[in-house]
Every structure is written in structure tokens, then in C-alpha cells.
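Starting off, we have a lone chain in the form predicted on its own, written out as C-alpha cells.
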Amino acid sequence: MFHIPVLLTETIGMLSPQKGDRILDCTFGGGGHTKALLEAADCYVYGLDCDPDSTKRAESIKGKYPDRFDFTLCKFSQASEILKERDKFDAVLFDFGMSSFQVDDASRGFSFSKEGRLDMRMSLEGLSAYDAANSFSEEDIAAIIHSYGNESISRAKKIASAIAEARKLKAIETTTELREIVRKAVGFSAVHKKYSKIDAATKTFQAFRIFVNDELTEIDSALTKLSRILNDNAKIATISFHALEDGIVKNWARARKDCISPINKSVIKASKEEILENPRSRSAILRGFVYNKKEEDYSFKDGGKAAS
């Protein structure tokens, strides 16, 4: 397996190492861009991941950055909490984007094209995609496919149907099973894109991986606390894959307008070149602010629900 960490070049080129920076890689998954961190500049990287596959990367790096890396095997909602007895940092990166390492690994169950036991827990703890699909109501699947997969209604409660229907002659098991049933009950019709072919499945899978990992309010949580183990004019670079991400980053930061400030005017994509070459970047959408300090622990008024 081969991870090529997202909008690289422009990430580096926002949060701009320097000499003596501390700077925190919250979503550490391959370690792409904390190695390109270090390698920018003589600074110092704390990396965070809740997937202990994540570990021995983190053990490699470290034996080749022992005095300039360490590394926390944590969801990242818990970092103000874990850090705050440490020095602050300068910088702050997210990327909540899945690794190459776990879409590739067909035991995760994160993929619909690798066939594996439904799982998609990044922690290998807790509720599994495998657990909601075959006990939950057909009214919650539904639900959580239209609230999480950007479905429509109609096709949230044609996928749920199916997929109660289904687990009526046998516990839906794989990730290829699921898939067929998405497949089946909304029609194969793949929706073209310039470049890219989305499967039928594909918003589904989302769906319950986003509820699965409770990725929203991991997000709101980790943003909400970051001003409490940041340094004043802290820069902070966020990578989303899609709009609920990027409505919780936007939410976020409207509300913080006083003390967080935009770096760039319009959101960074990625590179017709870079999607040529890793076709995972296609909705990636890079966001960098500037934190300063007129403000600590200013509450989220709206509660961190992502715009709509």
C-alpha cells in the first residue's frame, strides 16, 4: 500500500515551517505531511490518530526524528485535553480525509470495490458499520443516509428498504454485499463527473462511516478547543473531502471572525495533475486561518452544526 498525502505542496506552502516551530499534525493517518513538515523546516511535529495501524508509521518517523516528532494515538477531539500541559503550537493541521492505508485494506471495510467485512471504525473500537446496518430501524438507516450521505430522502428510504429486506434472509456481512444492495435499489447509473465515476453506493458507504467514527462532532469538538493549545498568530490549514466537513470548518470560523482570520481568499483544490495522479484528491478543499489571541475559548454559539 502507497499513501500520497493531499494537496502536499500547498499545505507546506500555507502552514510555512520555520526554524523552532511546534506544529500539530491532528489527523496523522500515513504520515505523509508530517514527514514533509519536518523535512521543510528544523521544526517539531506532535502527530495525533485514533487508528492504531497509524502506530508503527509514527515509529518510523520517530526513529528518524526522535528529538523533532512524537506521537499520540488519540482522536484528535481529545488533543487540548492530552496537550495541555505541553508547550503550544505555532501551527495546526487537519486532513479529515481517510488514509490510503485504510481505503486499501480490505479488512477495514471501508471500501466497496475490496471485499471485507463491514466494519469502517478508525479506532477498531466501538459501533461497527456491520452492527448499524443489521440492527438498526429502517427508519434510522434512512436517516443517517440523508443526513450524512447527502441523499435524498426518497433514495435514503429506497436504500434503507432494501437493506431491511436483505438482512431479513441473511446479516448483511460484507462490504460487497452492501454495495450490491445500494446498487439494486437505486439502479447501477453512475453519475459522471469530469474526473470522476461515482458509484451508486458511494454516498452510502459515507454515511456510515461519517456516524460510525462520529466524525462531525469530532470535527466541531477539535476545532471548538483549538484556541487552548495555540500560540497567537497560529496558523491553521484544514483539508475537507466534503460538505459537511467543510460546513463545520465555515461554521467555525464566521463564528470566531474576531480572533480567526482567512489566509486564503477562495478554498485551494487540488491540481488537474494531482487528480490525474491520485484520483482521491478530486474533492479535497484546502482552508488556512490565522489565530490570534483577543479571544480564548470562544464558545460556539450555534452549537457546531454545519451550515447547510
Ligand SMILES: C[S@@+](CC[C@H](N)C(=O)[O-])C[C@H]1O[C@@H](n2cnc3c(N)ncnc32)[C@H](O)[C@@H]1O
Contents of the next structure:
Amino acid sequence: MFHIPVLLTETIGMLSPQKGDRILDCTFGGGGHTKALLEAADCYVYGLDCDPDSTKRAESIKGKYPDRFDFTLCKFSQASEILKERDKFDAVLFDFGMSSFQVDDASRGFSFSKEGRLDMRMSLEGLSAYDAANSFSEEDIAAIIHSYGNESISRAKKIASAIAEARKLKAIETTTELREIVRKAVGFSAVHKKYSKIDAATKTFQAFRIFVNDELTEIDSALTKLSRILNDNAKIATISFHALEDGIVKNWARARKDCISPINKSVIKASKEEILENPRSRSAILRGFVYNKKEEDYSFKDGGKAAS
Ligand SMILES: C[S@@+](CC[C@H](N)C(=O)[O-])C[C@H]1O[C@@H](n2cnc3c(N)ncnc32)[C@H](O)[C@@H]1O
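What would the structure be for the form predicted in complex with the ligand, rather than the form predicted on its own?
Every component of the complex follows; first up is the chain already shown.
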């Protein structure tokens, strides 16, 4: 199993690490972006991830860069509480969504092309996709699929009704069971997009994953609290994979026009070559910003006590 970091050259170019910079990688994953940052300059990187499986990959990077890398297992919405007053950053990276390690591990239950128990919890804690599919009302499931999967309301209702029917006979235990229910409900035909095909079950799986991991609230909360841990002129790079993620990033920046300026005029997307090599990159949208603090330092007026 391995993970190819998306838009790697473009992201490192955007954050342009310099000697002595302190960089926060909020979505460490397999450490692909972290490694490239550490190799690009004599900088320091602090990695965060909520998936316990990422810890062993972080330990391997710590072994190679003992003084220039640290890692904490936590949700990125908790970053500003966990990091102490001294831990201000010159650059921050968010590479949203899931890693190939998570998708490729059938036991994590993220992928409809691999038989595994329906789970989808990145942190391995809390409500799973199994719980949602088997115990939520038909109306709530339709709302989840519509809101987070971007399915039309009529397709979302058809899928939710098929889920409700199927679970009367037996609990929906596995990823492939859910996939077949969705395919039967809305037709097997895959949607054809540039360079790839999108399976009929893709949006339902995305919806359950976003719901189970509370992904949109996580992004909004992390961005809202970010300024507390930024140095003046800090750079922020975000890689989104769908309009719901990207919309939160855009709103966050738009609401702070006085202190946040975009680095590029337009968003950066993967080249045709990158998409062919790594199909996951086909929907990636890279945005970069510079944060200029307008007030004198207002971070941690409690002297950092909240973080200790
Ligand atoms: C797309 S992968 C990042 C891959 C990484 N950039 C690399 O090159 O290896 C996203 C990672 O973010 C983590 N993640 C997603 N939501 C999170 C959250 N709210 N808090 C912390 N980590 C999160 C996932 O567990 C996953 O490992």
C-alpha cells in the first residue's frame, strides 16, 4: 500500500519552505507532503492526523529527522488548543479527505470496490457508517446522501428507500452490500467524467464518509481557529476534493478579505499527466493564501494556559 501525494510540486512551490520555517501539516497521512517539505529546506514540520494508523509512518519520519519533525495524533480542529503559545507557524497545509492507505485497506470500510465491514471512521472512534446505514431513519439517510453526496433529492430518496428495504431482511454489514443496494436503486451505469468513470455508488459512499467523520465541521472549525497559531505573513495551502470542502475554504477567505490574500489568481488543478498517473488527483483543487495579522498579537491572551 502506498499513497501518491497530490499536486506535490505545486504545493511545495506555494509554501516555499525556507531555512528555519515552522510548518504545520494538518493532514499528515502517509507523510508524502511532509517528507517533501523536509527535503526542500532545513525547516521544521509538525504533523497532525486523527488516524492511529498514521502514527507508525510518523515514527519512521521522526527516525530520519529527529530534530525537525514532530507528530500528534489528533483532529485538526484541535490544533490550536493542543499547540502551545510558542508553536506559531509560517506555513500550514491541509490535504483534505482520505489517504490511499485508508481506501486500500479493506478493513477500514471506505471503498466500495473492496469487501470490508462498513466503517469509514478515520479516527476509529464514534459512530460508524454501519451505525448510520442500519439505524438512521430513511429520511435522515436521504438527507445525508443529498447534502454530503451531492445527489439530487430524488436519487437520494431512492437510495435511502432501498437501504431501508434491504435492512428489513438483514443488517447491511459490508461495503459491497451497500454498493449493490445503491447500484440496484439508481442503475448500474457509471457516470463518465474526463479521464475516468464514476461509479453509481461513489456519491453515497462520499456522503456517509463525510457524515461519519464530521468532515465539513472539522474544516470550518480548524480554519476559524487558525489565526491563533499563525505568524504574520504565514502561508496556507488547502487541497480540496469536492465543492463542499472548497466552498468552506472560499467562504473562510472571503469573510476575512482584510487579512487573507490569495497567492494565485486562480485555483491550481492536476495536469493530465498527473491524473493519468494518480486518478485521485482528478478532482483536486489547490488554493493558497497569505495571512496578514491586522491586530498586534492577540493569540493566547491566557498565556497559553488553555494549551497546556
Ligand atoms: C489526503 S490524506 C493526506 C495525505 C498526505 N498529504 C500525504 O501526502 O501522505 C488526508 C489525511 O487527513 C487525515 N484527516 C482527515 N480529516 C482529519 C481531521 N479532521 N483531523 C486530522 N486528520 C484528518 C486523514 O486521516 C488522512 O490521513
